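Taking the form predicted alone, here's one chain by itself in structure tokens.
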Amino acid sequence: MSGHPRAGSLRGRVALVTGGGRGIGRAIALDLAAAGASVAVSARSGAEVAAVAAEIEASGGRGLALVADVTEPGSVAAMVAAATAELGPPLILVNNAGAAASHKLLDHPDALWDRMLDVNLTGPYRVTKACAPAMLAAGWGRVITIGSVASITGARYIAAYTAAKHGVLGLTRALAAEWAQQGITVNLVAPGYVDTALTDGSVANIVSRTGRSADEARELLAAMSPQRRLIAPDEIAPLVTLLASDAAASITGAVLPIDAGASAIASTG
């Protein structure tokens, strides 16, 4: 792994990525542990947690395959524990759990809404807060959210979903204050539409809603960056490996869009 640009400036860190297992989650953990992290990786999934993890051991560092719930407490608290004994305490954790619905509030089901609360917004509190008396006594730490475009901008159908968007970013501004003078940076990371398990489940959707092609659905979500393009999980890794170096120790707070220009520029069609 000495061939990573950063290798060695995460030596002996300790991370957690949440949602771990595929798309965005496997390419931030694959790269912190290349710039030298130990890294626990969750999911429910087992599987496929375990071959991220193997990935991680196969290139010569430290994996953890983690089997977890983030709208479980019982489960964070096990998660947490786990990677404590195993790894160390996780001073860098990434919050990258998360799920995508969408519906028109007219007739939206509340149970559409809870989850989408639970997974995306609750999720993250429950983690960090576990994480937190290992940051506060160590007296450094990093917490990067998985964000969304949604978290600074409002579409059509997905209230749920961009309520929880938003809400995790209050989140991350709220302790990125409390925790200014602590050694802790907290912040959040934006990413548009990612070429994604989770962006197949909106293609899917858009297919079952309004009886377009599969590649028509995706042309969809391409146009709506300005790029005309999806975004690649591992252009969002080596931001979130910056975030949890020392040398983004004066990054706080901030929301930083990876998003093809769609939050700040206007579309041209």
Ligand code: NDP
Contents of the next structure:
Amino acid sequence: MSGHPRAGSLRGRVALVTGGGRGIGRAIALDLAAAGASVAVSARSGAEVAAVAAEIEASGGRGLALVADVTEPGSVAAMVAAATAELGPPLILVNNAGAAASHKLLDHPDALWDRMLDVNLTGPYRVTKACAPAMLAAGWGRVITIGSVASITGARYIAAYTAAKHGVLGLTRALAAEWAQQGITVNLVAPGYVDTALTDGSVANIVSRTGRSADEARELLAAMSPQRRLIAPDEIAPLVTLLASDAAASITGAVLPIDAGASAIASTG
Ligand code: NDP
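Could you give the coordinates for the form predicted together with this ligand, as opposed to the form predicted alone above?
Up next: the whole complex, starting with the chain shown before.
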């Protein structure tokens, strides 16, 4: 762990990572732990969060597995209470839990709209609200939400996901303003397509709707980035760890793309 670029920068801090059982959240949980934080890792799949917490402990860190659903207010309250009881109040919150689904608007199921907003927008609202009293009491806090390139730009067939991810950008900016003088920073990290189970779902969707092969579907997603590639979860985590540190005290209300240029470069031909 001493080889980590921010080794020790988070020593004595407690972090909560929602959706930390796999993909981007897992990479973030491991990186925060490597920087010295005690990390509560939560998601609905108990086996996955247990594996990540065990991985943290095996490398000499402190990891706690919590089963929780960010769409259930009671579950969120229990998650924050358990993290606080076991590790201390989580003053670093990473709102990472999320899900993606696509549909054309005309026959868009209302239930899909509700589900996308609940997990991707209301979830971060609920968890942030539950963690905020301890941050305000401490006069120090870090709220880092994993948005998406869909927080910044629009794309076909993902109206609900895009509305939710634009929503968390608004939530981020509003709370950054509300807590600007309380020692709490609130930021949004906005990845492009990352190579995770979530993207596997998008690939499967393209395969079933277009008849393309899985390799062709992955190439289609990779081609949306000017660098023509999917991003690795490990490329997201270090920025989150930096934002969680004291060094990032003046970064607040920011939206930070990690998208291989997708939101900034119109076309590379
Ligand atoms: P994964 O599907 O690999 O992981 C999602 C994580 O969130 C899992 O741990 C999952 O666990 C958890 N989760 C999902 N729903 C809930 C819920 N209701 N309550 C608690 N936990 C939940 O996805 P990624 O790692 O790819 O995505 C992580 C975040 O990054 C999401 O917010 C996503 O929108 C965002 N993102 C992803 C991109 C990509 O290309 N992959 C691009 C841009 C943003 P479980 O199902 O067990 O609850």
